[in-house]
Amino acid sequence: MRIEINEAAEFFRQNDDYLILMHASPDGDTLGCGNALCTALQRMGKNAKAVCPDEIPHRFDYLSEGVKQQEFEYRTIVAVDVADSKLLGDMKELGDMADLCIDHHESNKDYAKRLLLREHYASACELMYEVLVALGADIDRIIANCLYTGVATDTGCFKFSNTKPQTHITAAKLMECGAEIAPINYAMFELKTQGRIKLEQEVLSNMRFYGDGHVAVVSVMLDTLAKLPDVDSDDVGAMASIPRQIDGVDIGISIKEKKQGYFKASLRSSERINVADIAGGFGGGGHARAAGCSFYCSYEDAEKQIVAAACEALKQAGII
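Just the structure of that chain by itself now, the form predicted together with a further copy of the same chain.
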């Protein structure tokens, strides 16, 4: 059942003992949303706990500043920024029992009893901001930091095309509420571990170009990662954006070795190429500018196949 913002606020007033579910491979949006809601509910005198199936990277520690540990038996389940209960990993069954889902993904599977969805919002945190305003919550520095984190991380700090005028307006309001944007943005966008730096070097030094320089390919192999113990999945994921940053590249490809003989390719493109179509040809999918697919073969075969498809797309677009 689709519900609206004031109905969600009423739901939070009437219920208690909340278990808040945040998605696996947690990002700033699900964590910001979950911790902001948990903090606000506890301040209303409710019991609440925000949980995530995966370990939460330490750079997000500040998001739980306002959360108290409470012992209680949950009676109400709320999923935030979770498009599909499958994205809850080990907690999928809890997701399937969710009383409410608050989300911004067009692909939301409508798995919860109630759904508050805003597909055109760049982040779930923008929607959570409106829910908390409707609840009359005091959006102080701590909650504003949580919500700002989701807004900033889901938009690449207002860089991506999902950023809307309203996204900037919400950011302005969160700053007025005390959001500490400079240290948050430093932690989210600038700070790198020494392992991450080494991984970038390794990836850059092995970049290969095809199609008159319009295709760039990088690879992340398991033996490289084995030498870099402080590299996390976030660091590896960030490699996907590197090849497309090179001047002249229309299709950036990063190929990650998942297991021996099993590779995942991430594709990024300029507005001249639809990489969802390329990935679709290998049973994958995604968006026009960011898509992915898998290969069960040798590394050489995987690269050969994806590069051939990329070059074919360049030809069809009249680029080469």
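These numbers were taken from a predicted model, which means no experiment stands behind them. Residue numbers count along the first chain shown, from 1. C-alpha atoms forming the largest set that superposes within 1.5 Å between two forms make up the rigid core. First, how it differs from the form predicted on its own.
Residue displacement note: Met221 has its CA displaced by at least 2 Å between the two forms (rigid core superposed).
Once the rigid core is used as the reference frame, the Cα position of Ala302 differs between the two forms by 2 Å or more.
Rigid-body analysis of C-alpha superpositions between the two forms gives a rotation of the smaller part of 18 degrees.
Given the form predicted together with a further copy of the same chain, state the structure of the form predicted on its own.
The following holds one chain only.
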């Protein structure tokens, strides 16, 4: 059932004992939403806990500044920035029981009992900001930092084509609320661990090109990660943006080995290609310019399939 912002605010007023689900391979948007909502609900006197199936990279530690550790039996499940319960990994069963999902992905599977969706928003944190305003929450520095992080990261620091005038307006309002944009932007977009630099070297050394140079593919294999113990999941996730930084590349693909026989592909594209359609052909989804899907096969087969689909999309667009 689709609901509106005021209905979501009323839902939060009427219920309690919240379990807030954030997706696997967490990014700034799901973590920003989850921690902002958890903080706001706890300040209202509610019980709330934000959980993630994967380890949260340390650079996001500041997002939980306002969250209190509470022990209680959850009664109300809310998913934030989660388009499909499959994206919750080991917590998929909880996602299938979700009472409410707050999201901005056009590929949302409508799995929750209630869905607040704004697919034209650049980030779920933009939508969460409006929900918290409707709820009458005090959006101070702590909550503003959470929400700004999601807005900034899902827009590539406002460089991506999903950035709209309203995105800047929301960011400005969060700045007025005390969002500390300088340290956040440094941590999100400039700061790199030594492990990440070493991983980038490995990734660049094995990059392949297809489709007359319009498709670039990099891979992150488990044996590579075994040689780099100081690399975390956030470092690995950052590899997805590298292929699209190359002149002439319309589709960048990063293939990560999750375990033997299981691979996750992350796709990024120029405005000429909708990678959500490509990912959807393999049971995945996402946004027009950033999407993902999974493969249960050998690495060679995974790359062959995703490259073939990418090249077909380029042909359909008249690019090759």
